[in-house]
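For reference, the chain that follows is the form predicted alone, supplied as structure tokens.
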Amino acid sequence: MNHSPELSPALLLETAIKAATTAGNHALANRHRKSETVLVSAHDVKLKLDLECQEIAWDIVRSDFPLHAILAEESADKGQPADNPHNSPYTWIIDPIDGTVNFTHGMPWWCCSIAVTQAEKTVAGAVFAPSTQELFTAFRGGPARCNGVPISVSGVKTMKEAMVLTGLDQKHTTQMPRLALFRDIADHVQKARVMGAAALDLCRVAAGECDGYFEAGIYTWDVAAAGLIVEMAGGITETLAEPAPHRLMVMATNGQFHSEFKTFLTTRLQL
């Protein structure tokens, strides 16, 4: 496919789906190799499969859109900027395995996320959960879908009625201790849960299976596709802070109690 200044978001989504499902199914077929690590840290792990899946997705994007930029987790988290030799307005954002620690323990809560931005605004995205064969998709201006069926956010109107998915930021992005923040959130919602894969968490908000999401420290590749899916499902995704390049503090809700939840968070985090 040739580079064009204006491309159909639906056409871009086709490539996102192909990249996410091919890379994700490669990880699923090779889950017996979950102990093949390239880096182990206190709270995270990098697998050979992370690199392989990224290369698979990268090659698919390059094949379809050779002039587009690519920002991929396994390169960007080493401080490398997006690969954009042609100064393209389009950037593909690849997270080969979101929820790698879950994957290494055999839990099914992990996914592959592929997004494409135009002038830094996400226009299409796909999140594929191989273990459950769920494919969440959206392009800007169209419906959010799961396996082709339209999805929409819940109708919960207040924090006290809400189930909120969150995470425990291991890099101490906030001054408030992470367990204290989790406890405070849990005290003000119906239930709080930590599942361990940000992109899938956001897709559950989009599907109306939970009502809100917050994490103090995630990355651009965690939220690029899933944030759009939330928006196209009728919700709101908002970046509250960017403490470092590609490092984000993000919240999302069904839109019904967004202001309430944002005030709660910004007051406690002194934003």
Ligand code: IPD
Contents of the next structure:
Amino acid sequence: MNHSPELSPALLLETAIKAATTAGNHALANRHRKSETVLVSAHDVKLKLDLECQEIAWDIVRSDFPLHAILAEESADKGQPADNPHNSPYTWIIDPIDGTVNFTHGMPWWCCSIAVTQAEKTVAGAVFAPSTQELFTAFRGGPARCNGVPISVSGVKTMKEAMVLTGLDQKHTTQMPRLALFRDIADHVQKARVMGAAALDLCRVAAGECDGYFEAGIYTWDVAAAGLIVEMAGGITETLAEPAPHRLMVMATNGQFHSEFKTFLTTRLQL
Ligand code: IPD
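Got the form predicted alone; any chance of the form predicted in complex with this ligand too?
Complete assembly follows, chain above in first position.
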């Protein structure tokens, strides 16, 4: 396949699904190798399987769309731009294992996320959770689905009734200390949870299993596919700040209490 000025998002989604499921199932089949590390740092780890799964997804994308750009976590995490030798308007965004620390401990909350953007907007995305064999998908203008069944966000209307998933920013990118911010969120919602895989957290918002999501310091590849899945499920995904290349502050909700939660966050973070 080649790239033309306008490709059907449904066609792009087929490749995203193939890449996410093949790479994700490779990690699952090799989970006995979960301790094979390439790099261990405070609060994080990089696995041989991260690199293998990225290569699998990369090859699938390049074989279907040889002229498209690719931005992938394991090559771009020092801020490098996408690999785009043909100056394509399409960029594929690969997170081979989101929730690597969970994976390495044997926790089932991890996934493989593949998105494709056109002019910096995600047009199709697939998030595959191998442990539960759940495949979340969406293309712009179509329904969000889990294993082919349409999903939609919850109807919760206020912060105080909401379950919000969040993460603890390792790099302290906000004015407010991360635990103080977590406590403040937890004090104002029904429950705040830290699950450890942002793409999967967002898919749970899309599926109506929780109501909101916020992270002060997340990466483009963690949220590119799942952010669209939330939107196509009827919710809102919003980038509040972009402090560095590929580094984002992101919130998402079912749409019902978005402005209440946004005001809460922007006031505290002085945005
Ligand atoms: C991480 C997870 C985690 C989030 C971190 C991410 P990775 O992604 O999504 O939930 O809190 O900020 O970096 O490193 O496992 O792909």
